[in-house]
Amino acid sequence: MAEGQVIDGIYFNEVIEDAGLDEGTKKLTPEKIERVINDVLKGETGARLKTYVDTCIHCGLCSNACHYYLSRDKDPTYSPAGKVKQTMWEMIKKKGRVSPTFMKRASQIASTQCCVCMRCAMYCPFGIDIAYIMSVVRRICHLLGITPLYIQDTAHSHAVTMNQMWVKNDEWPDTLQWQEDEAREEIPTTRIPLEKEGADIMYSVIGPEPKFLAQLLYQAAIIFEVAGLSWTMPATPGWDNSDMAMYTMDSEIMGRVKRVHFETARRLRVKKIVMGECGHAFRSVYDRGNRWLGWKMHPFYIEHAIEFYYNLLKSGKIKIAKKYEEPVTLHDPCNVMRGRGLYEMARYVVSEMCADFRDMQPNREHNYCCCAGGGVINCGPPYKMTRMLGNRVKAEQIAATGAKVVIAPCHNCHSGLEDIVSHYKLGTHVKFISDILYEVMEKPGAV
């Protein structure tokens, strides 16, 4: 990764080889760029974007909210306003008459140097949502065919298989049966009900669970069994609630994936959807997918795992046998904390499970992003160092707690924090809430 180069008159603070951007840029023409930009600005945006762009007074108060800016020694090119100035402002000012090289740079900024974490909007005196502006940049880049290769491949997986990891239709139920067999060795009455119509809950997870983290399905089965809940999982496409197309701004594929998810819940006649520990998937179901489909609200109550565990502990359906002893801290995932306000529920759950909870500073809705969300980690290995160097402040924040375990109730956050812990040699472990809850809960009927 080289830095600080000028290519075709465009400044690149990072120069990274990416076939998705490099090959896509070669196919661009000035005429196509101008047409696509203006089609999106006139046909897919409106007063919201115009108000944001016209209102910004370039005060720079958003800068200190951004982990990229702070971690990069306050380089102004990484500030939120700086990123908008290098992308959307130029497109509007020049009425779409920008070069292919400019669009390549805009795609790199929007997809890999902004996590659309929404923290900057909290510090803007006018409440300008820069995450929305950068999402519009991503939308333009998607329509021009210049999206980072790895995340584009994930969007293709959603389009073909309705799941993130190319999990085949027969592999999904096979994995559930395998995990049910494992769980029954611990509690013989455990089942993972498939296609149970009329259950109270449809439990949905993301593609990496059956592919790489099947133990999370095992833990969920034990939690549901001990709590005595009526639940089911679908055997058909619609089980995966993740949606990287939401972050490439391929809204057409996002809408297809969300429609299948909702229609699966409707077919099973469940009362609500409980989602595993993932932030972006939660956002795609409770906030983005339903709106693209034309629904003001989602057709089922959507409950994130944090709220689910909170209710189980509050009601006494899950009891703690002995608290977890190692000192822990809690990462606040952007999409369920800033986006949904579950930070107090999360702290209740962690405090119930753990004897030594040490909060990060700042915390709750002010916590720093993991630098993996917003699809950034899904842009793949070429951008790993972009993430590592872009989140030194997160490493410092974790280290200051002295905790031995970081609890991250989100898959992308979990993976991103593992990279940070390793890169900065923090000597801590990263766990999901369910990892600890499964370990410390009472398990009546266990053999």
The other form holds:
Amino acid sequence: MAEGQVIDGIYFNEVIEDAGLDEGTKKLTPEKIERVINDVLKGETGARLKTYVDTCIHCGLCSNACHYYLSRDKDPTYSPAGKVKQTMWEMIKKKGRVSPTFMKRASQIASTQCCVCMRCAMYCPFGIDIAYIMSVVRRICHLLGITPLYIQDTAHSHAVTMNQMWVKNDEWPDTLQWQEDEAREEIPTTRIPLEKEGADIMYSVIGPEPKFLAQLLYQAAIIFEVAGLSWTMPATPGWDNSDMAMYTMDSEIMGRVKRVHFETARRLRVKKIVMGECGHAFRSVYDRGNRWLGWKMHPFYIEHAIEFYYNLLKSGKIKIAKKYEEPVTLHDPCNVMRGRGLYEMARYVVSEMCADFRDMQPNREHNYCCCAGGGVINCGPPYKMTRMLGNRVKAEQIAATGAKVVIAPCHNCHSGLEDIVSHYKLGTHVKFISDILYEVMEKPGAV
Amino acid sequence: MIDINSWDWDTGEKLVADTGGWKDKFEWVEEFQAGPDGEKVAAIVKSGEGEFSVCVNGEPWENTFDKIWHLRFGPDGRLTCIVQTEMEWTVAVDGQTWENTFGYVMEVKFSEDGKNICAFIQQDGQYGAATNGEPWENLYSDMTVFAITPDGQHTAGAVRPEPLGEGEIFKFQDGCYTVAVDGKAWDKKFVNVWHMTFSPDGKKLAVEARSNLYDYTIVVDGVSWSESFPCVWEPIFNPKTGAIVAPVRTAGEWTLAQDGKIMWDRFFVQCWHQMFSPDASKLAAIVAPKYGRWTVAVDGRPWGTTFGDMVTDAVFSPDGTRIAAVGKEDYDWSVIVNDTVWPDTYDVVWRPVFSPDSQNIAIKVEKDGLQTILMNGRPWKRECEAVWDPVFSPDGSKMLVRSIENGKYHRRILPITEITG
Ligand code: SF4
Ligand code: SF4
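Starting from the form predicted alone shown above, please give the structure in the form predicted together with its partner chain.
Once more the chain from above appears, this time first in line as the rest of the complex follows.
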């Protein structure tokens, strides 16, 4: 990654090779750009965007909310309003008559220099939602075919397989059966009930679990078994609740993926959907994908893993055998904390499991984003340093707690924080809640 | 279709199996499945160390397997499941396995008469279908959707004939996917191919496709509609004319199109699960007439009653005069018939079943963990651990009810007046 350069009259604060942007930009024409921008502004945005743009008084109060801006020594090109200035304001002001290089830079900003974390909206006196404006920029970029390569490939995976990781139709049930076998070594009666129509709960996870993190499926099976719950997992597409098409703003694919998820719960006649520890997937199911399809909320009650564990511990269905001793801190994932307010439940769960819990400052809805969310980590290796240099504040936040373990109940946060702790040599481990819960819970029936 | 006249419609009550006692015989017993005529009840059981079997009416199959899943009765009453022995997977039918084995079996579908059993298979990392154990001659490096004709004579899938490497986004966008019917791929490729529907006679196949990242259309036997849309959902065939109808999105709203042309004069926030009445004179769909509210629209006219969570499982009566559907509001499920909601709500409601004369509607429901049958809004007097979908006798005067109560599986033939009063 090279630092700041002016290319074709446009300032790039980072210069990064990405075939998705580079090749896509080559195919752009000024006419196409103008048409797509105006189509989106007229046809897809309406009063909300106009109000935001007209209301902003350029006061800069949002700047100190953004981890990129703070971590980049207050470089104004990383400030929330600065990102709008370099993208949407210019598109509106010039009525869509902007250059291909401008659009390439706009895509870089919207896709990799904003995590759509919505922290800045809390600091704007008018509540202007910069994340929404960046999403509109992403939508325009999607329609122009200039989306970073890795996340575009992921959106293609969603479109073909309805999951995030190109997991094929046999690989999914096969992996569950393998994890079921493994779990039976520990508790012989464990089942992962496939396609059990009429179960109380459909448990859904994200694509990386069968691909790289199969132990999470194992742990979930043990937790469900010990809690004695009626549950099922589908054997068909619809098992994956994640949705990177939401972040590339391929809304049609986002909706298609969410539809399959809900239709699968309907087919299985479950009473609710419990989702694993993922933040963006939760946002896609309870906020974005459902609403694109026409739901105000969602057709099934959606319980994030944090709420699920909270209920299991509160009701005594899961009991703690011995608390985890090492000092831990908790990262509040934007989509389930700022988005859904699960922070007190998360603190209850962590305090029940762990003897030494140290909160980060600031925390709860004010916590800094992990800089992996919003699809940024899914833009792949070219942007690793964008994330590392863009989130020094998170490293400082973690280091100040003195904790040995960061609990991150979200997949993107988990992967992003692993990079952060390694880059800044913090010497901390990153764990999911279920990693610790599985370790400290009572397991009657274990051999 | 299955001739249900041959079933026993006279014996009022038959205790078929003491299912509750099975757990004393086996280490564990999985979910029960009841046969279509009610004469059999079965479950996957753990019969020994690392050994599984299927127990039918109390007797286990002679064969045991390393793994078993997806136990289902076919429409003709044969009991099938997907089984693994020595790391090879296949399908077992009434205890007998197919001769061919596969790397994996993902899904099993039955023809309407149950005679043909079709499976979605993987062999040596290649994908395709097998009918009664015989796989396609050509398998593909990927297959994602699996469909069969009503008679099960033909199978189809969304396939990718050529390999596609990680991150090859431009190759992907040129179109790598197509449809294979009986293993033979169409010439034309698409960016995506999704839901596929065969015509009732099995001669034509219509699929949802995306021809580039932005243009969606319906493709019929390899030929795309001349119109494309910003999104489409699954197509169906008009059973009388063979015309193809699919939900299409235009200017942010949904409606139905026939053979590419918009056919309804109304647009909705959402529109899907369209269906023709049996005589094809009416066309209905599940729609959201306004944001966050769901109902049924008949020939483009939505019912007045709407639900916030969803409307699902809409079914036309055989005479086409009535539609029953399931509605859900605040996580409570209920039944709606021709725009009138039945009084009670339930934790779950299954698909409505009409009597052959269209007069009565029976439905499986669940409340507080107990299941029963509702008819015309009135519950059967028994509350059971499990019931299965009811089946009306050919003359509509009786109903087959399959249930488990107090650990006993019963087959009952009830005069419908037992519930309707
Ligand atoms: S990363 Fe978060 S705080 Fe920064 S501009 Fe984007 S939404 Fe605002
Ligand atoms: S705080 Fe609000 S008004 Fe001020 S610059 Fe930021 S977005 Fe504009």
